[in-house]
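Given next, in structure tokens, is a single chain: the form predicted on its own.
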Amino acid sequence: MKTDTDQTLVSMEHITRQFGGVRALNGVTLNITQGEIFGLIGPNGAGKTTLFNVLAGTIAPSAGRVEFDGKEIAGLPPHQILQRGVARTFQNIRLFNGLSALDNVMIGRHSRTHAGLWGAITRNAHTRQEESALRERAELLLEQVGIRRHSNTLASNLSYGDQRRLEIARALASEPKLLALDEPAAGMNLAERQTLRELIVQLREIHGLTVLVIEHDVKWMMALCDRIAVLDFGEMIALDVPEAIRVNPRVVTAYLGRRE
């Protein structure tokens, strides 16, 4: 939960996206604490995903500043960006379908070995070291995630909810800072998305992560999310905790169309 003590992770400032003649983002500003679960929502074509993207670094801002952990990061390429501490999942599940889950995880951790090319081929000491460490800290996630039976099973045959839950495990190897989650809950049913929620409020507590959540369930982020922004046409109409966005006038109209 925020507190007036709690320090910024996450600091974007001004943030406009152009494609072309649309502008997608339009001078949207807003920062995440460390250790909240930050939610994001809007209407379809809102923005969202756009200014993920920019956070995560698949796309540039076209005007703004993007701070991280005190640093800029606006413009960087991905893979440094999630050496910095960002890992994200996204809306269409991208795992390796041909590898077991375990693999799936031990390839999430890359950006944190040190083994190398030369170590690869020569499988010195220290490279089998690593491997081990590595494999038991993949193992370790699986069972987070409530899915270490099935380390040895192909993603593709893995159930849909189970899947995400591996994308988030995979997330996780990197040993993120922010986990960025990209719609997780998309697709499953009451019962799932319950104890997906649960899921994310106990790995930020195991892990002292911070969380950025976009999703559609307004009543489920509603739940999970400490504060939670709401953009619009591509501009941030309210930000606030959920209590608040649940009857803010602008967000009833934009975005829930009716009070609850």
Ligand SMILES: Nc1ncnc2c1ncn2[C@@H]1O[C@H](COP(=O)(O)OP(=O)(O)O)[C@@H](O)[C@H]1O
Given for the second form:
Amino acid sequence: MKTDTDQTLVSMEHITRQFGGVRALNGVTLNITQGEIFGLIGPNGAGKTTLFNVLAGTIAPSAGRVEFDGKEIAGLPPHQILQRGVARTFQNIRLFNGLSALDNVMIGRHSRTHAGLWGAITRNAHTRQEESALRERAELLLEQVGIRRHSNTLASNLSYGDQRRLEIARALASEPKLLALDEPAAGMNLAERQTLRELIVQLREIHGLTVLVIEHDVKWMMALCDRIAVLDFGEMIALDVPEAIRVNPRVVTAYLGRRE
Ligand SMILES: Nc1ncnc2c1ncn2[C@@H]1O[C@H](COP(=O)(O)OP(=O)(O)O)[C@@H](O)[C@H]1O
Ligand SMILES: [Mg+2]
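Would you generate the structure of this protein in the form predicted together with the ligand, following the form predicted on its own above?
After this comes the whole thing, all chains and molecules, with the earlier chain placed first.
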């Protein structure tokens, strides 16, 4: 839901990222408003994941500015950007496969706790106090994404869809302002996709989130997003509400037309 003040949470200006001869991003400028669900679509290789990586600090832009919550963050390391409130999931799921679902979420929480990740691993006396509160919170998050019954299941033993849900719970554990989801519905069937879409909307409400999402399923995106940006060969060719994106001639030519 958009806030009354309609504040800008993310401001990217003229972002360019070169990989050797490839311009993965070429002068992309966009704002994301507090509380909105902002979608990113475009053909494979268009630069969507690179934009995520620039925002999350996994890669630095070759040029351009990124402001989050009013402060410049371009070039900061990922853990500092996480602390400022940007949490993301990965196109290729990255869980600790040998740990339970619960432990995966508890580790996600440690950007916020005093003891930090090392304390979480060593479980020294200092962290034990924090631990029961952490556990309770982690269980609540598992409940919210619908997999609490799998708290003690190893991440590797969860179904693909549940692993994607666990990634979301883990991202939420850091109490982000912005939740960035890279192809969260990939590999899900129609029913799972539908449920996931409802879940994203619910989580926005519960946690007061702003959501940035990448997905190939354009219909799914149109039903979910407040606004959608379209990337093609590293350039943003459109940014608008879904109804306008659907009939935008450049988008239809570059992307939608190809798929129909
Ligand atoms: N770490 C990297 N090193 C070299 N080239 C990369 C790297 N990441 C992305 N690219 C290239 O940048 C372009 C955009 O990739 P990506 O952002 O992953 O696209 P999308 O997520 O839209 O499919 C592609 O040509 C890809 O091969
Ligand atoms: Mg990608």
